[in-house]
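Read the single chain below, which is given as structure tokens and is the form predicted alone.
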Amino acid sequence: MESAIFNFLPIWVVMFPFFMSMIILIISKRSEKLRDGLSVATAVVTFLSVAAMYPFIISGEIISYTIFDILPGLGITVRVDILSFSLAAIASFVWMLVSIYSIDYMSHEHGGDRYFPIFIFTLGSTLGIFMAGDFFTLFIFFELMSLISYVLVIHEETKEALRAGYKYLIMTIIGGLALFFAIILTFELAGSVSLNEGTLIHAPSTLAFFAFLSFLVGFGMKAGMFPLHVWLPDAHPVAPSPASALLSGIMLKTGAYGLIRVVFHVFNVSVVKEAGWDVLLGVLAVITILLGSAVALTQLDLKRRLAYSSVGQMGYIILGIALLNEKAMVGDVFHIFSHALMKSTLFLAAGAIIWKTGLRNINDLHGIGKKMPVTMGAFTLAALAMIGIPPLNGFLSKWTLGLGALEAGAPFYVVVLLISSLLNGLYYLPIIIAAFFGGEHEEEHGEGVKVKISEASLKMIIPIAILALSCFAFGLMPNNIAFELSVKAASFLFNGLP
């Protein structure tokens, strides 16, 4: 009976948000309060449902269930192992907090009747990616998430939003086609695309290289990897801030998750090393890290600076995969977790500032920390974590990645991490210093435009504060549950695959 319940849980976790998004859509025009309440309730129940799998997963078990077969070796399946659970847990946790934040943020925005159903539907499709039992199922949810989140990107319906949405849509189509091609090649070579099979392709070949390259394009596009990152700096700033937090904090991680599954399930460490594909990943990771960090320095729009920062941070995760050792993978999984907390905090704090003041230009934010101390305090904590200041979670993940680089005999990567941290400091610290130590912010800004500056509502402040304090708590206590899950996930990938 217990096994049946656990087999059903992943299906429930994915399908419940889909069902509720339809309900929310129906009642949206009748009652905003009921719409908002159902959205938050759905996110809370989804998180608790994911958390309910913890005792089963932490004991080393894998939940695997085939819903139905299409062809031999190809079907619709769910599968939850320690890596799936870790990412689903952080995704549903952040989504829950963002749902609370969205209530007041969207109260002064248009299109709330459209936003909340899409918001919840995207939750279901994102969790479907993490809980897919094979690459075909993963592809279906990946496309659902990519296409439906287009509506979040263009929500404001401005010229900039529509332009960014068009670029996002084109890149999504390219990435989807590449991913579909990679899955076809894998099925041709291995006769299966199941994650239960262990290594699917056992030796390098021309077709195997094309499969790897196609996977790299499909998942690398979503991860914001150079040179496929071009949609990201345009899409994140134009989306509503809660959507930006999810795009950067969670949805980028679906691309990284896909790459991890490719390296460890489609191929394996020995195949990737033998073919030299780890070098390609490493080069792309370094360029992504340095390019994202350097271009962020030049951005004056607050959300655009955060978007380019996300490009650089995703480079860390790609680097962790490229190092192909267990220590680096611990840092990799923990950085996925840490970045979800850090960047969600930053985007929500930026959203609160924009919501209260209408100001987006960094040069206009002098002294704003004195008017919005809680918001800017949370922003500061998350920014210091991004830089890698101990004892925050960003330091712990970068430290572990650095140890992985040394273990791989690649001290050059440690230098790259240090340079990136320096660049992070150069584009975050001036914001913090100006916010708290700059002159008093004038209530009148620009050409007689009155700007009332005070803290945002509690529904917005509390999620920001929880996320920011999490950055501190998960760094201060290195033997925390997230790091434990990261260690177990890395061990599973290297030692526990079937």
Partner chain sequence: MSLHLPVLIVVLLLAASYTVPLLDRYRRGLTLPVTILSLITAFISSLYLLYLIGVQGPFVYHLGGWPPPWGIELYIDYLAVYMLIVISSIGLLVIIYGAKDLLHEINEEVLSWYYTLYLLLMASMIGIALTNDLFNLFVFVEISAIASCGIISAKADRRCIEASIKYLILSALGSGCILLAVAMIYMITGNLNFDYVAAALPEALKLYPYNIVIALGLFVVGFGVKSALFPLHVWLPDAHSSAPSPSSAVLSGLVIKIYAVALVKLLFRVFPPQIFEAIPILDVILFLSVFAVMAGSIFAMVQDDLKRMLAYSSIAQIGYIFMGIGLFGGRALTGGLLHIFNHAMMKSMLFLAAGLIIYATGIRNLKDLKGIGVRMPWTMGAFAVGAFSMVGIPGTSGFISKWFLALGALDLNRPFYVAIILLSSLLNGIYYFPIIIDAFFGTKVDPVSEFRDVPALMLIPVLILAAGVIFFGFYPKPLLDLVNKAISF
Contents of the next structure:
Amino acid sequence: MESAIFNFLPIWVVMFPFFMSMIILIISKRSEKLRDGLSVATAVVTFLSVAAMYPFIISGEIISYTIFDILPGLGITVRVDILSFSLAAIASFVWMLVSIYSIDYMSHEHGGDRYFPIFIFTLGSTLGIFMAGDFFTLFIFFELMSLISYVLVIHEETKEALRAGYKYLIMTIIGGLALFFAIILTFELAGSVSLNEGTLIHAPSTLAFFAFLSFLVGFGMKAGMFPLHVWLPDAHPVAPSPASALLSGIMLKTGAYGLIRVVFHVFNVSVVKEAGWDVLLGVLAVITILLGSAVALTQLDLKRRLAYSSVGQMGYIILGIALLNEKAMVGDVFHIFSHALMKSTLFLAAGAIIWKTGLRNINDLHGIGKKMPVTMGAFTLAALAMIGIPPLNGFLSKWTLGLGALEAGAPFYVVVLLISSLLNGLYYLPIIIAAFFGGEHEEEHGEGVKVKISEASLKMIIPIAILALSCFAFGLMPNNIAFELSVKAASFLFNGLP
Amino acid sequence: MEVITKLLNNYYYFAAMILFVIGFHTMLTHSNLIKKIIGMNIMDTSIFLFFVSIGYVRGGRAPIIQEGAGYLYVNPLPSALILTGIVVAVSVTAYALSLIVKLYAHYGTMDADEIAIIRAREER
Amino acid sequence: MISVLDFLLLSFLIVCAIVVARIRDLISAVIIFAAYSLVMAIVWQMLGAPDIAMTEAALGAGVTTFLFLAAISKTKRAE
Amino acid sequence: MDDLVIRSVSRLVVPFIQLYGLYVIFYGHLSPGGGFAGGAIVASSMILYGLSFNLEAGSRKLGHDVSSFMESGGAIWYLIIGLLGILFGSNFLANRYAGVSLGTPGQLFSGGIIFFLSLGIGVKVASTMITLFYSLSGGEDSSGSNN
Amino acid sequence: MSLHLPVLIVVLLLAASYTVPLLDRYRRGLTLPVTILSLITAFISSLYLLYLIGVQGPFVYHLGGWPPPWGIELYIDYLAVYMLIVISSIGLLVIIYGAKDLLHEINEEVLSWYYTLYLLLMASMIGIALTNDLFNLFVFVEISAIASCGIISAKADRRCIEASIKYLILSALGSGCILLAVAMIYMITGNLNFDYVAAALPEALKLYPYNIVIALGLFVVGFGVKSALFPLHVWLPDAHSSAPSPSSAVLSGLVIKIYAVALVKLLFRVFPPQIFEAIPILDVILFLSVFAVMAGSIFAMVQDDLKRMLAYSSIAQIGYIFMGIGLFGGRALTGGLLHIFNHAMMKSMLFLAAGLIIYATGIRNLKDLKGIGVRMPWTMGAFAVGAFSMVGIPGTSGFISKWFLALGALDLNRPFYVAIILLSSLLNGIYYFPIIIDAFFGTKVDPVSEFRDVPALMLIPVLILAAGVIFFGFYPKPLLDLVNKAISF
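Having seen the form predicted alone, could you give me the form predicted together with its partner chain?
First the chain shown before, then all remaining chains and molecules of the complex.
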């Protein structure tokens, strides 16, 4: 009886947002208030539904069943294990807070009627990716999310937005086709693409390598991995800030999630090691980390800098996969948590500033911290976490990752982590310092800062504050729920069921 | 030598093939549409010739039953098919000609190349 | 072996076909084509297919020629 | 072609051509010919008439309405005869199998339904040819053909 | 009685087609109902035939009761019924749409002629699908060629007339090739019935190998011209883009495919398998299909005219079907045949949607379509569904056929063709997506000053087709079962 309810939950979690997005679409013509309320309610209910799976999942159970078959051996299936749950939980949590934030943010923007249904629809498809039971289902939701989020990217409909959106779309199609190729190769080699099989391809071969490569292209595209990251710094800054928080904070993680599934479920650790593909991943990860951090340094647009920072941070996550040991995996999953929280905080804070002042250039932000202390405080907290200052969650994930690197016998990676932390410091700290301690330079800069600026509205500040505090909370105690989930997920990936 | 004998023995096929090539060539290379249609007719008749000569039995009679059996008859099936074929060819010809007349009314020419030039000029 | 009549008729067909393809005056081409059809009808009669011969004479030589001439009279004569 | 000789001769010849056309249609199963050839012969008689008098006179004899009615009618007639085969418990276009008496070979009604089929085809072909001729030579703008 | 159903469908459509001109004279209002009613009956009968052969298996029908060596035979198997369903369903939807659309595209006097030719086209296509006789096949092919030229030239526009005469001449060339091939086959086997020819050919292959090879080549060229296989496609863009929209939809959606199906029937049911070892005809088809897929997509990218772009896209899509034929042996043929239905749905829908846009605004140029999605959300929504399906986004039917084509290529260990499929999908995306983006986002200017409301009767078929694309994207099982039965030769 109880398990029947849990079996129902994943479908509910995915279908509920889809359903609600239709209702919101219809209702948004009538009443803006109702539309906003419904959006938040949907996000909250979805989060609670995901959270309701916790007791079942934490006890080591896996929810897995087939909804219906499209083709023989190929159907819409659902599978929730501890990794899926972790990512679904963080995604719906951040979504919930961003939805609250969006209400006021979108009140000044055009096209809220379009934004909210799409926003909720994307939630459903993202959760669908995390809860997919096989690669085919995953692929469907992946494409759905990618195509739908195009509307979020170009929401402003400016020239740059459309150009960035076009780039994004083309890259998405390429990624989708690569994924299609990979899935079809896997299906041909293994006769199944289900995640339940454990390992689908048991030995490296030329075709298997092509499959791996195509998976890498498909998921790496979304994750912003090095040669394929080109769309990311264009697309994220042009989106409305809440949307960029989700794009950077959550949707990038779908790519990382896919890569984890590929390494552990399509292949397995020994196959990857035997074929030496981990080296390929590692090299790409290192380049991604260094490149992302270095280029972020040269950007003057606040959101662009954050976007490049995301590229660097995704490098950590790919590195965690490449290291192929349990410790690194703990750090990896935990970094997914941390980065989701940190980057959303940063983007939301940046959004609040832009919303209030209209300033995007970093040089114009002198003294903003005095006008908007809470926002900038949250920004500072998240930025420090990014750099890896000890009591914050960023430190914990980097530390664990570093331990993993050492365990893998690759201290070189630790050096890379340190260098990148340094670079993070170099591009985040000046913003903070200027914001709090910089004069207002009324003569040269800051036409906008000069005018009276106070904090953004409460509906915007509270989500930012909650996110920032959770950065702090998850870092302070090493035994928090997120870390525990990471440990369990890593052990699950390496050892199977406990 | 053997080839020549073979050809001489199958001279209907040979003639049909030559006519087919002439018709095909006329159809493809002439830009005048009426010439194309004539070429199409030549091509069709050549195939009919080929078809009928397949069914031809040397010394056979036309397949009409008469008193006192025992004649050698020519295979009637190809003839029946060719009748249909001729009617189809005439319909296509008639239809094509009516289109050509209309085309001439619109373009003032029935030369495919000239029409292409006129169209290219229009599009520019 | 090939009979003289066959040879003459077939050669006539081929010559007609070539002339039709080469000639520039369309009316002449159509008339030669009519002759071609009539000879073709004779060939079919010789091949033991009188019904086709008849149809060809009526349709190929008769109606088709009328149609061609009608079409040419509404367009122009020279190629 | 307003020539008295031509007019007189064609006025004289046309009925005979038509009669021959009908003969070819109806004796299609006994001697060379059939619906196609006979229909064309009938049509050419009408075309001859139209050419030797003038087009208006020709189309007055067989108007557009009538010829298009005959066109459709001929085809539908053919299909109805075909369907009779099914009605009599055999296949479409069935002849002997449907129990149609085949008569004595050599007689006019010896082909079962072929006689009727030929009639349909002849009407259809003749009217189609005539329509085509008028629409090509006259100013009528009827697009499309059928067979 | 039900065993007569196949021939009754053809007879019904023919009878309706000849009744329409008569009705036009006496009861003009009845022409359209008769057309639609006969197509509905044909559709229902096709479904019933599907049930029937499910119960009693494939069966033959002898015209006039004459057994095969003399009589004409109809062979009703799953392939035929599959095509019957495709033709009658799409044909029905298109003519429902056309009822209103044609009023502004062609003159009222020729309207009944249009219905006549349309029904004739449907009847001949169904005949091609059903017939088991080579010469009969040729006759139906000719009728369909004339009828399809007719529905192009029904529009009294110089473009249309030119396009249709180009089509007519090339198609006559193709018919000539087909007839010559039929003659050659008849010459060496003495039979025209598919089964009898198939039985005689293995023996004949030893005696007259060249004749058979030439016949095969002529068939491929003949049907290749008619179905616009790549280097023989030159007539298609003009014909399909200038024709009235319902004609374009039917021509791109159905007509070019029925010839491919005829070729499938000949290749796999008539010719002996040994011939594929003797000459690499399948490889030639495969090679041409690769060119078709790539060239069609690339040409489509540089077009300004909406319908012209769709026409070039058809060339690429017919390439997929031929790729399925060329990759015979694995699951690729399943994909190719599935694509017949899927592409029929998507392309007719896209052409009809384009027709709706032209109807409402008169715009054909892609550059002027900016912002049209705001004015016509349903139409452009359907267009977007079609475009997604063209690209092969999962959840649309286009994905399913690509999936099977790719699997088939891998079955034969030829990943190269998977890459080609993916590359062309990418190209599809590059030329379809900007249209959708421009239609919905970006420009806020109102592009159209005069705007005509679209009647619901025109919109409904488009939406039904769009729903079909999505439905068969998620639930392709019935279709797949049918196709799998259809290709078990």
